[in-house]
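So this first bit is one chain, no partners, the form predicted alone, shown in structure tokens.
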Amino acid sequence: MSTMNAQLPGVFYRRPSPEQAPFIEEGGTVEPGQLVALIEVMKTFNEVKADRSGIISKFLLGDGDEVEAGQGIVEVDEA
């Protein structure tokens, strides 16, 4: 299991908008390059891409949540 890590401090977000559905969800696969979620930076959405494959196994933030540069997001079970 890996963990990757947030590029930018902000807010972070699992879904484009709140009333559509999670770019990826727990238990789901992942390959490089993906979108698995958006950075907030003052008024700016960074998106978050895969650096690897596998199985997403955790997401370690909620959406609206906090982030710092270099902090863990989400874990990944590598195929």
Given for the second form:
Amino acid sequence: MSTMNAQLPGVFYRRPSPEQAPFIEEGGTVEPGQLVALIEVMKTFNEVKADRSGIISKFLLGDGDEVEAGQGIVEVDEA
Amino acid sequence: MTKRSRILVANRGEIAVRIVRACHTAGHEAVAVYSDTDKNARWVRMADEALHIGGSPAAKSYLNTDSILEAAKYAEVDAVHPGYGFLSENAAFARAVTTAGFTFIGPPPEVIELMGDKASARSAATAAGVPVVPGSRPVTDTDDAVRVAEEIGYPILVKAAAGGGGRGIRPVRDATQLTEVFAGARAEAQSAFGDGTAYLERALPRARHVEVQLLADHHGNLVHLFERDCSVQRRRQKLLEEAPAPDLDEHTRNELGEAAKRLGEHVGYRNAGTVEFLVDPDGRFYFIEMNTRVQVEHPITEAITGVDLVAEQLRIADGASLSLTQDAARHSGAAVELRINAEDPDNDFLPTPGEITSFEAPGGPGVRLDTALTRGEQISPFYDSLIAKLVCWGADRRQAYARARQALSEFRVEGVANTIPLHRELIDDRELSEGPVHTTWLEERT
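Complement to the form predicted alone: the form predicted in complex with the partner chain:
What follows is the entire complex, opening with the chain shown before.
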């Protein structure tokens, strides 16, 4: 298992908008480059993409939580 | 509100500092609010009382109506000033403030609602005899789109009804291109905004963005305080603004002012507001939208008219008459505002939160710096990127630019990349200083 960390500080979102489904659920499979979350920094939205393949075992942050650069955001069971 | 009131400043940053100053100048008390991050901020230190309203993300503090109302009740304020951004154009917030027994320092909630909706704002403008950009009802298929486009005239923009902030717009030059892109544009709108409704609007190439400042009291007085040119934009975000609009003939200036007043009167406007227009190279103008609040760029109007707009907002909310009539409104000289943002112009304007390690403010005649920041403070990732607004006035445009050039040479902000170097370049740009420029000038230039 490994942890993906935030590259930027800001506000963390798991979905494109409040009414829409999350980019990926816990238990879902990801490939490198796949969009998993957004971090809002100064009103701009930055995409968080998977840098490895595997199964998302746990999100360490909830929608709308504040996040610091370098903070763990998601745990991945690597394939 | 009474002669000496307590006013809750429901905002942060430079505009909170600006409002606290205006409250004190008018003899009122100012109550500040702050999030976790802003505990030791300048407006908090300046206010007579300050209340914590929640976590750093705006949704948990400055956008939280309940927390702000609770603060207002606890501090026993008389009125709430929303500033710009956050809840300033939220009709439900304005209504909640009023229902809770406080004065909302802004227009009536129903006016915020009316002007906040693109379609109803357009209808109101048309009803007031103010020209709008030729456009259409929603169009559903390609044949329909081609028919409607013929009526409007090319070039046109295909716009997603649910889009905003410059997103969901496709420029189209003729029927062939419209046929090619229309279905795709609708599909894109559906996937991006969850709504595939599209409409067409005439594109106005090389148009300028010119807006008119209004003030209206509760005694039937409504004045315009001339115009600002906000054509220097990047992705529809303003970077540099000027007042008055350079090279605008007196006839067009008067027509714009009168059109803005007609709209204000038609909708029963109160307090400070701005009517935005596009002005084409032939001097024809079209309404785009109305901002029902004080704007970021209000100081350049203050610089050329000598009117303190926030003080007027407080007077109006207090039930007093405006301090001037239209006949008494004058403008003198020229002013330019440079937005210094924590963004890296060399790296696609990437936001640059972080600590300000050095801060040296400029000065001199005609130079005003509105900011909440200083050395050692953090630029937070949670809010917008504005570090400071540098406002320079001169007896004419040439002197305003010369003072801005000097002020920029003195201004030092270190620790984070910012837009000062870009402004140094812009202020020396011959095309800009010979002006006017249009809204896509900067993007075409870089």
